[in-house]
Partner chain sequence: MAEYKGVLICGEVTEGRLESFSLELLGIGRKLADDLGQELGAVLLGSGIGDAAKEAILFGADKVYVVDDPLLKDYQTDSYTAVMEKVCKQLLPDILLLGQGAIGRDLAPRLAFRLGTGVTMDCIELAIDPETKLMVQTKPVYGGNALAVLVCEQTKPQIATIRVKAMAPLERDDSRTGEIISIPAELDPAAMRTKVLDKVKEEVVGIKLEDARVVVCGGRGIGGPEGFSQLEEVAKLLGGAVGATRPPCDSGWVAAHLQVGLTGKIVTPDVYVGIGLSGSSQHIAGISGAKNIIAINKDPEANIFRVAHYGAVGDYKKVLPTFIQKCTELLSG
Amino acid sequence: MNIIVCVKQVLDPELPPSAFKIDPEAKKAIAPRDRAPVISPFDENAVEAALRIKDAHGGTITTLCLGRDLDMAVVKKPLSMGADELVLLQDDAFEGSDSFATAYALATAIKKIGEFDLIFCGRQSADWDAGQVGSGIAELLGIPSVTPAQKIEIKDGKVVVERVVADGYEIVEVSPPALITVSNELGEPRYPTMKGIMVAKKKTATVWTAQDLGLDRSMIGASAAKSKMLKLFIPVREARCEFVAGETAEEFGANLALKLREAKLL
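Assuming the form predicted on its own, can you produce the structure of this chain alone?
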């Protein structure tokens, strides 16, 4: 099985709001210098799904990452987990790309990589949570997609997927090539081994620019965005506490009911 996994470098989602700032003009989150970015957690689940298929059936795993100012220690993590190759799409021209432009660039890169059986993506990124890129890639490549998956197996040449739904899961069968987005219900991704970390350090990533891919510049970057962000901000939350008094339990209950009614909670 030849598998491609799309991953994204993001601001650590475990950071508290007080740890980073917002640039309201550029509409960007500014990360603290002392905290490294991470691979989006759902994308780590996608890498784990690919590794389980590789463990059971063999094959190769190529990870594909688009971004700017990528941290090599971060984007090489899938290699240390057991992936075989890493392709990076790095170009200032990608800055400001929305989900469609990102899917277009990744789909073009996948065509350049060549033959594949499966593409795995996280169900959504941990920064914007849009959940659109995976389906967009499948549409642009003209292949079937299943989203989101909690279990993936290969049986008799078919891909059998347990797809997460609101009240449980449903089983879907699809023929490769296909794209599958992976959810956290798959289970915890494996930790990199010391051997894997050493192997990853020695591997060289393939780096492609927009020109290398022959991309239409009018379809990438901020100017090509089909959606517009109106405002980016950290919500301000205020909490107030008021004590309700009463001489007796009955009086206390009555006063509490009045306060709740005034607050339109009753």
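These figures come from a predicted structure and were not determined experimentally. By rigid core we mean the largest C-alpha set that fits within 1.5 Å across both forms. Residue numbers count along the first chain shown, from 1. First, how it differs from the form predicted together with the partner chain.
Once the rigid core is overlaid between the two forms, Gly246 counts among the residues whose Cα shifts by 2 Å or more.
When the rigid core is held fixed, the Cα atom of Leu15 travels less than 2 angstroms between the two forms.
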Second form
Amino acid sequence: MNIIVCVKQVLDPELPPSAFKIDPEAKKAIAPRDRAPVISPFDENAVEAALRIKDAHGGTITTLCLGRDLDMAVVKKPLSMGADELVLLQDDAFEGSDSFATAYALATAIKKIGEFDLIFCGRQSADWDAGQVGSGIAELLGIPSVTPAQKIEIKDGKVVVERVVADGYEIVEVSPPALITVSNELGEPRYPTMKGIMVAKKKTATVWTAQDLGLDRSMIGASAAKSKMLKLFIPVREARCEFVAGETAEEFGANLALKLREAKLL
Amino acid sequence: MAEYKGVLICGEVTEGRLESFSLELLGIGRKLADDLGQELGAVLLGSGIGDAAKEAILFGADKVYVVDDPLLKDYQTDSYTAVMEKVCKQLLPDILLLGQGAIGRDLAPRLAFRLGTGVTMDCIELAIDPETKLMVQTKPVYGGNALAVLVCEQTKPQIATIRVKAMAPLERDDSRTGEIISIPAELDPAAMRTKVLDKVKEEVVGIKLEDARVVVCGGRGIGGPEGFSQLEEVAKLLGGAVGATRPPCDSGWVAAHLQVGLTGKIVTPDVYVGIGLSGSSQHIAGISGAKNIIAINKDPEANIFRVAHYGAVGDYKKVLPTFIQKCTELLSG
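Structure of the form predicted together with the partner chain (previous: the form predicted on its own):
And the full complex, kicking off with our chain again.
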């Protein structure tokens, strides 16, 4: 099985909310200087899903990443986990691209890569939380999609996917080529091994620009966005926490119960 | 450009009944339609829709479009997208709303790409701009750390999915009348490229998280599956259900379907107790509708205290036993 995994570099979502800052004028989040970006967590789940299939059935894994200001140490992580190739789509022309433009660029790059059986994406990115790009790539390539998955297995040449729904999961069968998005229910992604990190260091990424892909300029970048952002802001939290009194944890426990009774919550 | 008019919601029907968040869609859809002075339509896809169409009228729809076909029994991307594409091209709605559930979050983007229009996922607020008459869409981004306000100016329909429990349904009004219109699915089974082999329902012991009046959640700080039995005890005592943040689910300490947050369950209990969890934005997104938030964490700087109403700073292992003891005393006395 040859698998293409689309990954995105994002601001570390584990950043404490108190350290999260935005530039309201530019309508953008400000990247903190002291914190490196990461691969969007669901995309790491997608890499893990691909690695599990490679472990069981062989094949190659190509990771594909679109963005500006990409940090090589970050975008090479899938290689150090065990992926084979890395293709970067880097161009200032992508600045301000929405899900549509991103899916268009990624789908075009996937056509250029050529042969593949499966495409995996994270269920949604940790910055915009939209979850549109995967379905968009599938639509543009005219292939079926299943979203979001907690388990992906190959049986007799078919792909059997456990699709997460509110009260459990559905078992869905699809034939390749297909696109599947992956959710955290798949389980923790593996850590890169020392050997993996050394191998990744030596690998060079293929870098393509908008021109290399022959992209229609009117379909990428901020001017092509389907929706216009009017405003980006950090909501004000109104709650003020009342800490229970006491000297020891044991007292806190008892006093918390009393407090809840006082507030008529118990 | 052809004239796009009216608000259309895409409802979900399970076993002949409208899903509760379809009622929430009807509620906000009614408001937007009234603000525009236009009709509210509801499209229901499935097999054996029955009385759900009538129910949609009682909860606010002027017209209900029913696409009832055995091929629509299970949700499948190909069949639902094809039918919705056809319905949208026939009805030309100005606005289309879907729920941010298992169907909407898959269907909405695929449909938007097919129709070549914009979609905003997981909105928590929608309004009509009085001047432009466009739908102003507010959506949490960066895991809920920020809110983005968007409009889709150039293309129609304007599509949005709505976060579960973010909008209030209308009261059922038995005097409401409306029209029920049947639309044939005209599906080609050969064009359906996926097959649902089975559906597995997670077994729920006790009260469902979504329905619970009290929700007790644990995080990474619980330390392992054993700690969760203590949370079970608290939940049982308070008549609630246990949930978890992502790490305990990913580590297998608790079942995956207990995950509360942005991509898990959205809960709106009267009382929420967060224990040994930092209060990541992703988790807060799932509990922001809770009326009273109580937090127990040994780190006074933990983010959960920024949203909590009552807090206790301490090791949960030491706080809980006396908390349980006192609660038992108070409840029996």
